[in-house]
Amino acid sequence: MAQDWRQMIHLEPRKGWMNDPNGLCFFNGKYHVYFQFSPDSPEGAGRKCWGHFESSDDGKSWEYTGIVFEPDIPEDRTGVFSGCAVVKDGTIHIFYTGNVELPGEYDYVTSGREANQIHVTTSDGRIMGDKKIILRNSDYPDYCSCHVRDPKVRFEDGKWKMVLGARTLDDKGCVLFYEADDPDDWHYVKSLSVDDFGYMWECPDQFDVEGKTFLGISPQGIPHEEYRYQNVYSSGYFRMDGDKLYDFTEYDHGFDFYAPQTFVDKHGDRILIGWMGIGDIPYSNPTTELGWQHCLTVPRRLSLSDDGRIRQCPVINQELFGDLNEAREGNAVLTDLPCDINAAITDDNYKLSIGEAKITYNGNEIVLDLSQGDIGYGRTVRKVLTGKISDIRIIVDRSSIEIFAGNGSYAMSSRFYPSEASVKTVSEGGGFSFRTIRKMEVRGFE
């Protein structure tokens, strides 16, 4: 049933296209979490804007206040592209790129766009000060194309920082850092690059996570692998050492995750949110022809296994949770969604079904098949690398399903379909726990 497709724990629009995650930040007893919006298109054509949820109840309950920015200045006329937040003195300074496209024969690559950075202030979250552009095109390096935007700042040691994602002429992907003592008033540092990495890295995002620092990056062009990078897109992070990146790894291995952004969160745990979709996909999503497409992930508080690796745990307010229910092996149940699946691996083959989603784990590699019924709308397979794990968590909406396996060390995420809201569940080489999780509340939409 079409209506079932709502997602009720995850943030989505209720028309039109969503797609990255911005300004992210815990201030004034709320989290605020902005998105890039095409309110005119499920598409995604017409306006390029923001529009904005706050909670001030740890996401049990959520309002959309509405379009916080569109396009309505000359530097910013073709879109408001993605940006970050930083909460400073009683005050949320937002930064951002505007696009502008100029009207002729351009490649848009070398020529014929503009990339302006852009901060705002404000003191709600909601209404905005003026736009103040900080850089253009003349203050980034020459070597550098039209593709220079997504500005991750933050406020340390004093300083104002930045890194922007960017495209080299000769079609290289780096990131560019940029540092300030005045938010409107920037000079370029230095640029990291890995060599034959993509043409392009969109979103970076540096922070620390346990004293450890990260450099977070959306790259484009990079060849597809059977375990990795299977996607159109990645998304992933570099571990740092000064000015060394190395063994990067993929954030998420499903069909739909890009575009993550991080933040720190009230108790001072780094939150990760990400776009549960991607540009440029060869499948589809139904709720187009009812007038809404994507979403985002439930947020994330992101810690480190003993080997350094990113661990992702997804972080749902308790008091939406239902009573615990077990389930033993070959007993199909019927699960309704949203809900938490839990199961403890104990047996090198096992079997899960959620409907006619299919997870299989093997000993060493987990395997999500969408490819049954009707269900994955052109998504077929995914798989990760895993070696032996006690664990996979799964949470599943009306129309997602994310996965967490080996203490939060390697997740999937993907949008899928079913027919009903309820789902029959039923395993093989051990039973599972499941609790439903009730709907949170979203007021503000007509």
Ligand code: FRU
Contents of the next structure:
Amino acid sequence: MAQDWRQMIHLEPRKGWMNDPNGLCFFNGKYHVYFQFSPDSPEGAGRKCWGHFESSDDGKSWEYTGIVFEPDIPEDRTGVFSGCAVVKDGTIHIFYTGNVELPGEYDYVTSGREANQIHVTTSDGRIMGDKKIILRNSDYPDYCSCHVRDPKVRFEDGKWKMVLGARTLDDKGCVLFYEADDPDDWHYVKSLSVDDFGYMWECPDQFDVEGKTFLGISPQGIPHEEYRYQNVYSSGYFRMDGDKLYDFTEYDHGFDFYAPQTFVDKHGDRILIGWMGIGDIPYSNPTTELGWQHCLTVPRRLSLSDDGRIRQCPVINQELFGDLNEAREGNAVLTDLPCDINAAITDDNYKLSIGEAKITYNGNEIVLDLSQGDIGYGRTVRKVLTGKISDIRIIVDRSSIEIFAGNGSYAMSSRFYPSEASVKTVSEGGGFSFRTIRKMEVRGFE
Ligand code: FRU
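Other form of same protein, the form predicted together with this ligand, not the form predicted alone:
Let's see the whole complex now, leading with the same chain.
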């Protein structure tokens, strides 16, 4: 059985474990994508570092430049955790959390853990300056537990503004807001939360799309429902009106999506990249036995729908696309992966099989079923309520599926593990069109 699960159009490590995207930015003509990286183990054990990719030609070719941060000062000795980048006056300013777990008998929630926020500058994205500690546990409100992390900073109206994810001592997720005139000297402004909405909010991100303000968070501890919060941890955004947080909406309804981060690209568009993975999942990824685990999603351009929801449109360099082909309903075609499939829905009962992965739309919901055969590694069914839609686009790589429907209003991202790099694709209730996508070049892996 040929198994080629190396991703062709998604960033992933050659070996080791990848989690959150970090420090996303466009700087001096290059895109920088840093990521949470455990180089020593595909299970995520050992050193928690930042790895670094950069691209000078809009995602057609990338270079992996290696590890840019490792735990090497007392304040980040058990992990260089997630953070962000701000480009200002010819410099990238990086802010991240130095995690410290003290040896001893602690619960690591109310004691035994330091959360140090750290500022570093770089003038090329690769060579990092000194690590400066800007906030420590004593700088957080006294109702916070030791879980305070994932700074996301922006420079706005002449001020540096930071959001931090936190867990309170009574197990409530919240976001802390800090401000600064000098990026090494921060003061606390306020905290925001919502009742009964999880015990910890990770990876906050305050951002604007088309003039509207959103607060993205990755909350933990939200009870599962049939159509919402189906995964172990969730990820989505509130609309923000002053201090009011309302209408939480999940970014994605697939099995593998968490801890996304946004940034502004060279065109001024807001782009989101997520981790195509989640911690503590009850399913698995067979690449672990081969030495690596997890990847990032394709970048997604954000826009607003008429009802104020965020829409996500995949951004893939046009030069990577092959010719457009059409397949009629019922005609099975062999599609080479990666490929971009567009459903031509003519009936309210549309079905598409991509190998053993089944996608169905019944006029009201999309169901992704990975329970057939041995492609899911424990993944079964995920659903999203869409109401009436007329488009479903699917980006399939060698071991992932990303579904975008209703003009990007609904997304479902998932890993799956077909046994071949070409799969039989067939539809009912309408045909589909498809284009193969060429591999994006990634240099720099030895
Ligand atoms: C989210 C997260 C972050 C943390 C990082 C550690 O996946 O738990 O909150 O900074 O991963 O790798």
